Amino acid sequence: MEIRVFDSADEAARAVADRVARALAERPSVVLGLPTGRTPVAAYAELRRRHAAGDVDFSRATTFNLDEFAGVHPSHAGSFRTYMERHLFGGVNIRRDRIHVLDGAAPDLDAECERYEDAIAAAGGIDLLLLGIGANGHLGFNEPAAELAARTHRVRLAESTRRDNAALFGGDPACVPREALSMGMGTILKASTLVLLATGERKARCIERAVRGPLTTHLPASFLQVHRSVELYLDRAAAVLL
């Protein structure tokens, strides 16, 4: 596990622009996987800024996306999709049949969640894989709990990820759907290269665990120490117990 502590937040997700603006030169073709919440949305506006000049090209690359609300229709406000369109998508020239993004408001949630993992394995897989991470440890929509799925599916979102994701909803998280789809830990651990990006006190807590504690489900982000390939941005609140 590679970690790298920045002075600030904004240097961490400059630092994590310049390792994907790498992958992309370096290949590509690369396959990209890609988180949401607030934690990312420096990175993203840096990347947009950087295809502006002419630095960054998204032409040939392919992007799945970690999770979605489940009954949320990919033009909802609160949408996952819609997120990504506002902070990445609308401003760089990815292909649009090259973007991934779980469908929340599918008929049949179990078989979208298939669909999508034949569609990863369709890709030849995740490349780069862009994680954040919750407070309670979750990454994606794995919430902490007795066993974790490996694939694709639904999980019931735990009421401090329900709140954290509130101002998607206009601030209430009653609003906020109870239940979510997202890639399975062993989806993200198939990834080649994991990046996780966390910054602030709030988050120092379970990356020491994350980090430093036993691998449990009880914190998802655990599983980091048993891939082969793990990169962490951190600013100094986010590393200060380590």
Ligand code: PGA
Contents of the next structure:
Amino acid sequence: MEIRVFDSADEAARAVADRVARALAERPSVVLGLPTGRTPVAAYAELRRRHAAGDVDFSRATTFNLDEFAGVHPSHAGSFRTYMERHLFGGVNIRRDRIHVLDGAAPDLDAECERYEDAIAAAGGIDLLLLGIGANGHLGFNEPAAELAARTHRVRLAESTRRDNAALFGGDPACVPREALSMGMGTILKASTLVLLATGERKARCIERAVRGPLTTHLPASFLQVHRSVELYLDRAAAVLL
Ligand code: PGA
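We have the form predicted alone; now please give the form predicted in complex with the ligand.
Below, the chain from earlier opens the complete complex, with every other chain and molecule after it.
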């Protein structure tokens, strides 16, 4: 695991934007996996800025988002699809037909998960998967549990995760869907390179456990330890226990 610690959250975000820009420059047809949440907002803003300056070209890239709420239409203000439009897709030249986000409003959610796995395979797999981490150690929406699913699947969200996402649903955790769709741990671990960005002291404990703790389904991020190519981008606050 390569661990990089930056003085501030902004510096860490800029470094992740650099990492994505480098991947695009080295391989314009790169297949990216993308997270949502508060943490990547600054990195996406930096990528939009660089695209506007003519420095980053997404025209041949393909993207797959990690997860989406179930029962939420892509056009809903709280959907991750809407988030991605606002923070990245609307500000860069990604081709619409190369954007992949799970459809939480699909009539058959299990079939939607299968379709997504097939689409990732058809794209040749994910080259660079950006990740956030939940304070409970989740990756995507793979929540701590006695068992973890390998493939893209339906998940029941932890109450803490519903609270963390309340801002997307008018500030009321009760309005956050109880279920979501998420890439599985196997889907995540099959990506060639994993780049995880974590900032703030709220993430310090789960980062410490992910890096140093035992492998356990009760901390999905601990499975990063078995991957061959993991890069952690942390600010000082998130790295304070390492
Ligand atoms: P956050 O979410 O960036 O809003 O903390 C991260 C995650 O839950 O993966």
